[in-house]
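Here's a solo chain for you in structure tokens, the form predicted alone.
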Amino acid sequence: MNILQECMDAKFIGIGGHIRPDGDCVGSCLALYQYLKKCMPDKYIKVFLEKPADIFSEIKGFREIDSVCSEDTVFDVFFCLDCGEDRLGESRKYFEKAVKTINIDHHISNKGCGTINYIKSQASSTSELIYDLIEKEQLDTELAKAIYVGIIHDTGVFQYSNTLPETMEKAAKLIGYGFDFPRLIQETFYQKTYKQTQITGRALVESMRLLDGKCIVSCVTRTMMEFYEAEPADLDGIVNHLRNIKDVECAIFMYQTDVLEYKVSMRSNENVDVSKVAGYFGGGGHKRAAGCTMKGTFYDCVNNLSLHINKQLEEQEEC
């Protein structure tokens, strides 16, 4: 796909990701909207996502994220980064009405919602698929820094599975362009706030073992929400937290969104596929990492996934 000639028609261009934006999604919808404003000056051209925490401040572009959707444009193009249509939050309303859709993804549950689709499940990330898909003379510092960020994050700094020999190539190369990648590493990755540790070390202790200690599960109530004064945002890592103890072959954090609903991520090691656990309760992403939304009490979720996550390591088991 061309990505310039694609848009080489359209005066007003829109670009959207999934609610709760990661690095990721952040990263590669940047990178794409200052890759677009480069090469394309004169268009109208416009990143719509639900507002992504401080840590990305510093990506060049951040300042104009539309994250309240008002206006009522048609775009001509609308790209959708990172996900489907369904998680596309406020701006769904947008890639609906254009003439246009575009998706890049690289989750293997997306079987491409566009008018056009590029999803690659063997790539790191997506921002990995907008460095393909850019025109490499057009790179520059802050293009580099944005697609970096999105990989670093997806690959959990390099180090998941979905680490390949060429992402690794790709981002030596985006280093080469100068920015202080270490701090990004720990700015955006690492570092937490006191309030973030606070919460993590709550769920931690409150974690239980099950499926003989090869699957641990940890909850997050909205009355620990509000006692914590956290957001979403603040539970980030925790599952990877519960993932890395050892002897867990699959991780379960759940937080809660609503009365008797709640919002499940899992992280898994090679005998478990999560993204087959999250796909049957409507839910998507990588073999080890994935999620879904669930209703019903925290026992009555944490029953339903474990019986799925239970087949699969008996399956191996049997091999």
Given for the second form:
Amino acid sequence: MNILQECMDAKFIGIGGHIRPDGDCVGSCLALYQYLKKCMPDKYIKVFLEKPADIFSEIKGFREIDSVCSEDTVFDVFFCLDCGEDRLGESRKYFEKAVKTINIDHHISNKGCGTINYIKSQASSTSELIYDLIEKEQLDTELAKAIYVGIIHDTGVFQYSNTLPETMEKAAKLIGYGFDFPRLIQETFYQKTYKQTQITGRALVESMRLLDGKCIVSCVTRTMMEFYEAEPADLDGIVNHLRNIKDVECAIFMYQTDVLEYKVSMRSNENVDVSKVAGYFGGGGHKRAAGCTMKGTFYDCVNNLSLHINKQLEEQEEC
Ligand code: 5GP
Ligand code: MN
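Next up, the form predicted together with guanosine-5'-monophosphate. The previous block was the form predicted alone.
Time for the whole complex; same chain goes first.
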């Protein structure tokens, strides 16, 4: 797929990513936005995302993100990045009306929703796919920075198994553009506010082990979120702490989104494919990181999830 060729005849080009945008989503959307604006300065180009966390504000184009989606434009080309159209949120209406749609993603659960689909589940991140698709002579410091942020967030700073030799080779080329990458990693990935650290502590203290300690679950209720004045974005990273606990095969973190509704994040080590577990409940993701939204009481949700997790663990033991 040649991005520029696909956009050649377009006048209005839109870009959207998933709700609750993470580093890869913001990085890939802003990288594509910068690239198209640079190569096609005469076109009308817009990027739509639910308001991303301020930690990403130093990526070029951040302030041009439209989180309101109030205009009625029919886009000639609409890009859906890092998700399928079901998770686009407000910008889904542009996707549905667009003349041509292009879906670029690395989620194994995404079967492709566009007129054109570029889905590579091996890739570390959608940002890495943007790197692959752009003409390298157009790379500059700001574009490199956007792609780099996406890669470090989806690989846990090159720690997760989705980091391939070529991921690091590309990242090496990117840091050659001379941005302050240690600061970028610290400020967008590791640094947490006091509030985030407090609610993380609370979630860890209140966690429960299931299935002989192979599974661990923790839940943050709406009351807790109100008490700490926390937003969903403040809960990022809690599930990774749970996964890091010795003997844990699968970590579940949930936060309450409504009276009987929870957003579920799962992380696994080796033996559980959490994208399959999330898939049963209408969600998706990757083998070792996936999520879904579930209805019911906390205990209903945990029972249903642990049933599927246990099944996979038992199948593993049989092998
Ligand atoms: P997180 O737990 O960090 O929210 O998400 C982990 C991975 O699962 C990410 O790649 C994310 O895009 C995916 N994911 C999380 N929630 C959902 C969901 O409700 N549906 C789908 N399809 N994917 C999800
Ligand atoms: Mn991603």
